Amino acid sequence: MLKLGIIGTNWITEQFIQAAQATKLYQLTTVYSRHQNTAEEMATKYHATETFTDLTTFFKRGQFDVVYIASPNSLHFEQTRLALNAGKHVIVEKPAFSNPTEMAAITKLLAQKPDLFLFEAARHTYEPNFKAVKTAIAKLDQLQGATLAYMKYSSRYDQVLAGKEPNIFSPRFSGGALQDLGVYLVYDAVMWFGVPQAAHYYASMIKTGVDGKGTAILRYPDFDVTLIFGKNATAYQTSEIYGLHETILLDNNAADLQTVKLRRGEQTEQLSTPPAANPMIHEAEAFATMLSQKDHQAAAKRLQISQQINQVLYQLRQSAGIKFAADAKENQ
């Protein structure tokens, strides 16, 4: 049983939590939080022995294998590195990390240490209905292109409203649309159509220097994949991906993938099967597996998508003019 430790303590992490112990092949050990109440309320209510609150003590001292790393995108990298420079493998939520020059040190770093694994927690790739839409592709007569879209209202959203400036909408901890409900259209269409030839964001900026809403335009050889995401408005548009005769219909967003149809003329079939309750476990699984069988091969695929994301998401971001302060490391 894998020993786990967590950085973060919100909703995404509890849900980690729970995929990770219903897998039962994990054990919740280690707890780290800026806050000593916080980090004690999580290790009780799951069962975890021991509790940080200086995170070079938790990599020095905590007694787990892999860390799983859900604090604000801007601090991924040096936690990461922190990471395996302990010797402990690595879980971090996408976006991994805020550009290329960041993952390329990344991926050096772990070149240097062949028995560590490093993993971006992009769970949908991970689910059922995720793969039943890359089948159903491959057997278009003819892929004309897709819009794909993700939007969905942030709370958080207020504050910036309120003239504050929220982790998720800051540039100095790498925020925005983009680099949050974005990412998973990018994957989407990396993983589904290949890398694109040139991509383009037209993105809608709001006053904390980010861009709260936006559309996306990947082109192919062939055809255009257009992507519509953001946090400050709601879509409750239908997602699609076109063949010539048949269009494979994703009935919620292109995230959640509830329920993925393929519709040709009046006629529907349904593709999908109905998903786990918590859309996490699929993607824990898969890390456990990997981890226990040291499938370092599967591990590297998944590391090359991954580095396929960062760069097109940093275009992306560079053709709308979106800075981070982590960008300015670029040039050091």
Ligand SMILES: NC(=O)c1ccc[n+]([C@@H]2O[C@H](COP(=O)([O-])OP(=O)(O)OC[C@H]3O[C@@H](n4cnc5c(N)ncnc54)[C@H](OP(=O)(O)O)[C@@H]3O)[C@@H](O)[C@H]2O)c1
Second form
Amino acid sequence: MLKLGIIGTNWITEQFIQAAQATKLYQLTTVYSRHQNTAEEMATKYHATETFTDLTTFFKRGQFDVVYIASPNSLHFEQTRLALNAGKHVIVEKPAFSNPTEMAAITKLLAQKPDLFLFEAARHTYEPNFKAVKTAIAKLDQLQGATLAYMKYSSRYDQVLAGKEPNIFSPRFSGGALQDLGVYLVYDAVMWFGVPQAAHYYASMIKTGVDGKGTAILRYPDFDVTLIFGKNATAYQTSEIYGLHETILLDNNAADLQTVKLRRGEQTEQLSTPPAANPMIHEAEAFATMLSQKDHQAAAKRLQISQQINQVLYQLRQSAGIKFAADAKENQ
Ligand SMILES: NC(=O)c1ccc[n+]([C@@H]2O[C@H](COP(=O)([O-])OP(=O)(O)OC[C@H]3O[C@@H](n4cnc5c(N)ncnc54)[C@H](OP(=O)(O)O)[C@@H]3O)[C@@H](O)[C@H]2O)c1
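Could I have the structure of this protein in the form predicted in complex with this ligand, to go alongside the form predicted on its own above?
Once more the chain from above appears, this time first in line as the rest of the complex follows.
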């Protein structure tokens, strides 16, 4: 049984704890929050035994094996660094790090800790329907490109309209539509089609200095993949992957693959299975399996994908001129 510590107390952490507990492979032992009452509430609800409000003490004294980090994006780097230096395995929410400089520093540190594991929590890529798409792509007569969409209005955009700067829309916290929702589609593209040879992002910027929505074009030798994503509007369109005579149809949202179908003319074949009630259960299982089996080879493959995603996100961000506070370190 893996002893689990958590950073971040928003709904996504609760969803991960519930998934982890459902696998029966983890036991939540330790909660960190900046606020004692929040830490205690979470600990009581999920039967954790320790709470901390100081991050250094959390890592120094906390009796856990693996930490799940679900804090604002810009904090992932330092929290991961502290965790690895404290001898803890890390599950860090997507997007793992703000830029390639941070990714390289963490990769270097991880290489000095050969017993430790680091996973980026890209939950949808562990789901059976994600794998069903990959299998279907391999069987297409000839891959001709794709249009993938994930655009959903965020209630936190109301705060932007009211003149505020919530973390998810803040360049200080490495926020914006690309980092938050576009990252799912970049994962789709890289894992289904490979690393693109060129990538450009046409971003609609908002007043906080990040992107509210936009369209990215990923160029492959024989086709293009268009990614449409955003947090200040909602798309209901279907995502599609094109063959010559066949088309793979995904739900409107290419990160929550409820149904996947293959269409040939008027004939439609269902390829998906009903998804798990908790979409994080498959990743929680996969991380625990790699950890318990000490499967460094599988973890290294996943780390390589994380590095590719980090590079493509950065390339897209550069093409749109989006700058984060975290990028200042790059010039030091
Ligand atoms: N995989 C998924 O499906 C999924 C879904 C949603 C989000 N995410 C990812 O999860 C991460 C967190 O996203 P979120 O929307 O939950 O972020 P958030 O609400 O801005 O912050 C998450 C937690 O971090 C702590 N926090 C907030 N502001 C902070 C600050 N200024 N300094 C230090 N700690 C702070 C808070 O915990 P305390 O107050 O207890 O300290 C808060 O509960 C992001 O990386 C996001 O991409 C993933």
